[in-house]
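Only one chain is included here, represented as structure tokens and corresponding to the form predicted on its own.
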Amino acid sequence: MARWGKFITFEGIDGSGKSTLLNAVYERLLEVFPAEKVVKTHEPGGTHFADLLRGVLSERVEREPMAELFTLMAARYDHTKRKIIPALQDGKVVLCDRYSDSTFAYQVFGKGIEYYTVARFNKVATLGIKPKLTLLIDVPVDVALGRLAEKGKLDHYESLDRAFFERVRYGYLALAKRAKKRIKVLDGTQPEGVVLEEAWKHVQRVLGMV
């Protein structure tokens, strides 16, 4: 029976390069290990089903933040039991763009639903699973919304507004603080090859690779 893999998340606002990262890292990885022991990811998404549900959360319609929470949570819960943990069994590195913090800081510091109502979904969403390590990159609100204006066309959550993105970006820094050993706190600023060398410290250090 193989060993249990790696489970790595990649958080931040949107804008803060976290997706960039995330592939700069997948690559790197598959210098070491062959093709088919290492996962990329994302959330909401991973499943047909739940990449169904990103189009519905993505549509910048009206919700009430506890219908997008049963969304998400729904979303979640595909994704980990049909690829997150069946990978993780057969000893394979998941590398996860947005995990369980995207929830609790979108939903709890931005959207303004309380804390433990989230905790207690998330963890029948999680069927109990909880990353290794958690590389959060971290850019001033400014500099996100600059790079989503370079963009063009938003999602719902890009196209809320600046008092929004401070909540979250406050929300992911308070989860930090409570979770230094597993979350990362990565300078989104840096140039991108300065990002990806720690990054990759504390991926090597996770995976045992120092």
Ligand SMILES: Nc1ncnc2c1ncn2[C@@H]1O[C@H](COP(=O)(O)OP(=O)(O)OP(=O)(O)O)[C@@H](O)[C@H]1O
Given for the second form:
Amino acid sequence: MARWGKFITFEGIDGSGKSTLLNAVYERLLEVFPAEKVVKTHEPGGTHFADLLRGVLSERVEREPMAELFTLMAARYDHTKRKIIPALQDGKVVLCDRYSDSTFAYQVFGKGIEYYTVARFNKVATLGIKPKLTLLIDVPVDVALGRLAEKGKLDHYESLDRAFFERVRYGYLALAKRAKKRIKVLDGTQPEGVVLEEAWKHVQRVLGMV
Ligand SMILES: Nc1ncnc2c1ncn2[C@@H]1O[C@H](COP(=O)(O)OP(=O)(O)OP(=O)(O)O)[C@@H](O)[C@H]1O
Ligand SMILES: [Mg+2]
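One more: the block was the form predicted on its own; return the form predicted together with this ligand.
Okay, now the whole complex, with that chain kicking things off.
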């Protein structure tokens, strides 16, 4: 059996630059690993079923925070069990755009669900797996919302108010303080190339490349 792979997640508020950084790290990894060794995925989603749930979540309709939490957890369970764990069992590097830290930042700090409620359900939904490395891109809310406005389209989350994103940003930084070894905070106001270089050092370290 292959050695257990490496699970790396990308976190930050909407518009912080997660997808941009993930794609850049992915391209770099392809210079080092064969394509079948590196998996790019995202949450909510990542499997057909979970992507359908993502569509539901992004509708601009009111919902109970707990109903939303269960939907996120259903998506995470399917994605983790059917895609992430099999890839890790095959020794692959899995890059995931958002994972559990998003749920703590958005559902606990953003929407007010109790921390231990999320922690309990999350333990089930993740089947106990944890990222080896989490790259948290930190940017002021104004910068992130400005970038999103340029993109044009707002979904349910992005249409929430400024104060919501301030709480989510604060939540992420609080999580990072509690998990300094795993969560590395990157200053996302720097040019994309600079953010990539900082991220790459952490990636190299967890992959044992340095
Ligand atoms: N370091 C950077 N400096 C300036 N602009 C950036 C930087 N990184 C990304 N961007 C730009 O900001 C916008 C948002 O980036 P991106 O889509 O990667 O963010 P995201 O965190 O994935 O957002 P979402 O949560 O909405 O998926 C894009 O137009 C991207 O080109
Ligand atoms: Mg994105």
